[in-house]
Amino acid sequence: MRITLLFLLPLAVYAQSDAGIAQGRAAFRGNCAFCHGLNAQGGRGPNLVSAPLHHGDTDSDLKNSIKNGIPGTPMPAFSGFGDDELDHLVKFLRSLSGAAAPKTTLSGDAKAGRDVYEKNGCAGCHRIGLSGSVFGPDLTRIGAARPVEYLRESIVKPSADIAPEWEGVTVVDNAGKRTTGVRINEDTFTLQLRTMAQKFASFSKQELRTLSYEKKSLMPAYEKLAPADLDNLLAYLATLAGGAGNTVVKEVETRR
């Protein structure tokens, strides 16, 4: 009997582990896959399979990021998760480590990419650190927040995936004035937009002639950007991890 029990004990442990991974997979796909991809290899959110993770690689780091969110990023706090659920989520993520996609090799030059960024007027809509515009997404830590392939698609085909907070809206008021901007707030009676001039515009819906929700991104598609320029720009964006991580930015500024 003892031999039988000793033999079955590891099987029971494996069964519990498999069940925990399955529960973690279900929790991930219900709460996290929309941003991080079905297999956690990135999308609107960063790749959670490839190391290093910018907010820590330990189990405790992962649980903290899930439970408390990451300030200054779109990552919300999932404070409702219990300890068991967090354990299952982490087990699921760890189980994917052997199935990670090969890391994207960047062939571009980050310093040249900074020049591409400036020459194409990207700062007219985007901000890096304290420089640029708040009309479009902040890029200060975009290299830590988005996989390279997602960034490539966002540059070349920005309408392929538009996050809800960056959906464009166009209104025409009763006087015929047309205004396009990013929706900041909307309820049954009012609408607030942020225009490209970085100003807020508030409207009463009763005073609008038309209200249209844009199906295309307000960001232009850079489909004709030279391949070398695109590679350089991606290499530059990949260096942007926030804070002290912007070493290339500092080097370029020093050079100038």
Given for the second form:
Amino acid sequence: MRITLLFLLPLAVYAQSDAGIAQGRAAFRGNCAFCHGLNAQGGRGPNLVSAPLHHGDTDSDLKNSIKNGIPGTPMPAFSGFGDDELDHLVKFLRSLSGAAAPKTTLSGDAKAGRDVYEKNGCAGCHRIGLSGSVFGPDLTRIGAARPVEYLRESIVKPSADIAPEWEGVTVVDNAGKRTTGVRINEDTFTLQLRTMAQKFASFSKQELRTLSYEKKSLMPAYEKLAPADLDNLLAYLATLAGGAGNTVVKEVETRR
Amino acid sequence: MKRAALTLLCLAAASAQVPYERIVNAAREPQNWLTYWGDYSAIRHRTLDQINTSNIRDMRLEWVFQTGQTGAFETVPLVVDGVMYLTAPEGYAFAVDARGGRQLWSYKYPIPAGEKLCCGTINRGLAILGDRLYQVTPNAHLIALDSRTGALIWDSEIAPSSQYYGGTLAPLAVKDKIVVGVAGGEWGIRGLIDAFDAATGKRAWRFWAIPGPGEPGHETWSGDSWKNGGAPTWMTGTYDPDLNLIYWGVGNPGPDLSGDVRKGDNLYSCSLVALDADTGKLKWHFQFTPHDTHDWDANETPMLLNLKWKGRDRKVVAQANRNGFFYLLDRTNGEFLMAKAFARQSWAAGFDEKGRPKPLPNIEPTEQGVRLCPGVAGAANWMAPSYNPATGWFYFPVREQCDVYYAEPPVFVLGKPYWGSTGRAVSDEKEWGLLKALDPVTGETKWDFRYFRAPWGGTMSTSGGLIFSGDEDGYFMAFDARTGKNLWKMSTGMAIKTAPITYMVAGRQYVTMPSGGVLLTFALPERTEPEAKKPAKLADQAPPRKPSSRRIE
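For comparison with the form predicted alone, kindly provide the form predicted together with its partner chain.
Next comes the full complex, and the chain you just saw is listed first.
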């Protein structure tokens, strides 16, 4: 009897320290995995395990980012978490980085990647700082916001994962006019799109013959990009971290 | 003779504005809206038809009352003889001229600084009895206000807010008592229903929604789990004066998503209870979802209907439950009559003859997550349904939304959410909503109108052949009760979180819809001259006359 007890004791201690991680994992799955992936290696949100964290990587930085969100990014504030829950989340994240998470290494040349970006007309839909189009996702800090593997997929197979705010919609009105754009708003009676021409288009649903959601991304798939060009482009995109030089605020200040 | 006249005068001066008898017969005065539900039965149908299917297209905004408060505006105003009474978040109550929207008085309950509030400061409205209004406060007090001045008369604690009891509902006035329930089901409370003496504010009776040691039903909770078992009572009940029974919905057991710490059926969570109005004694109960692990409270409206069921006149209580099924019960004894799915559901294979569900396998929340319909917010929720006697149909908003349910065995800590999962569910597909017309006798859908998002707005029916409702995009809408055709709409600019009302003052019908921080009231355009004077159509078609010359002559 006593032997059993002694044997159980260390197990109980182990279970307790593991409990923080397990609770953190459960909290992560329920709240964070949707963007950061089930194992925190990124997805719509940044990789939290094997990539540099741009908003501080001490425990208190992490907790601050979770509790207060990160202004100017899609990261919302999870103000409902208590201190122990934040502890559990950080514990869980630390338990992952200790593991053999593959570090992403970039072989490309960022400078050459910038030429690839320009040559392929990426700015026709995307924007870096104030230059380019507002039709597609803003890439000003894309290197900080997305893991490289996600970016690679987004270029080669853009339809693999489309965030809801970039859903493409095509409508045909009663006169037969066809319009495709990014959905800005849809409700029970109306639809507002942003078109390639960077203009808003407004529709009343009862004036539409058809309304179809694009299964595919509105972005063409760059499958035929030379491997070296792709690597270079990724290296370039990875440098985009929303530095002071290309923020709107700075621009407004210099104009004054 | 003189003496008699004097007595009459004294009586008139002393007679209270809304005695109990007026509430019992509320349906006979459709110009007013005397209870949260409009009457005791909660059918939310008014026999007003000035605004109807043929002229609704002309209905327009008449006045706006700004509360100055943000947050979900969930109130349902009362209207008594031309005066409207409503609440707003942060403990506010207002009296407003129902014709013009001008404020008559305002009151603010002083929520003690630093008070822990389980459920924010939203509020769903008032009860009126005599010359007094009754309001529940965010920290679970019941207060009485003078309906003529807004002055505070008494303030009684329902249950301690230090234990995270909260109050959000409109009270129910029955005879000389004010009946209330509590919120806090996610914070480890032990649910209860209380009745207070309307005159003095003293507690008249209490019904514990979780039976204590020695009481029947206590054995349905393992260990000490009953002490923090939730079972909140956060929505107003209904009342049958003939049977003298109060019908009240009871919410989810706690912790919400993790059931292992509370083995058993967990009575009276997720149940409807029928209580004697004088004593609070339980007459019968029906549990919709035994041992719930999906937060499927049964606080949805228990609507009282008299229907022909299988050839026999039955007094029934109807509820579209959060678990995705529409139920009919005999309200005299709680007998199960019918359960029909009204939304996608993936948890029940069917029911036994007593109405106990037969759960499908693998529906329990897990650490990895389990996808299930309906979602955590339910296929129905507290949004009011309505019933139109002309069609005989039941109209209600449906939430088509499934969730992934995560669980984690919790430890109860006072002041921490007691969910049984640190995270709420994550949706893995686009939600949508329906306004549904359903035959309550068969459970069959008569028509659906599709909303882009799952709604939080309730419904109202009128003998103008109209169903009114609001959606999550902020549209306030009117529909043909028979066909479901959308006849009128207005974008109010904020998601609609409650149900509209209608009333009449000085011969004009009004429709009121709270949205955002404002109360919007609509009516048909007022005629400046009597219709009979101008031969309407001809005058409109007549060519414009040459003015002036003749007049000068």
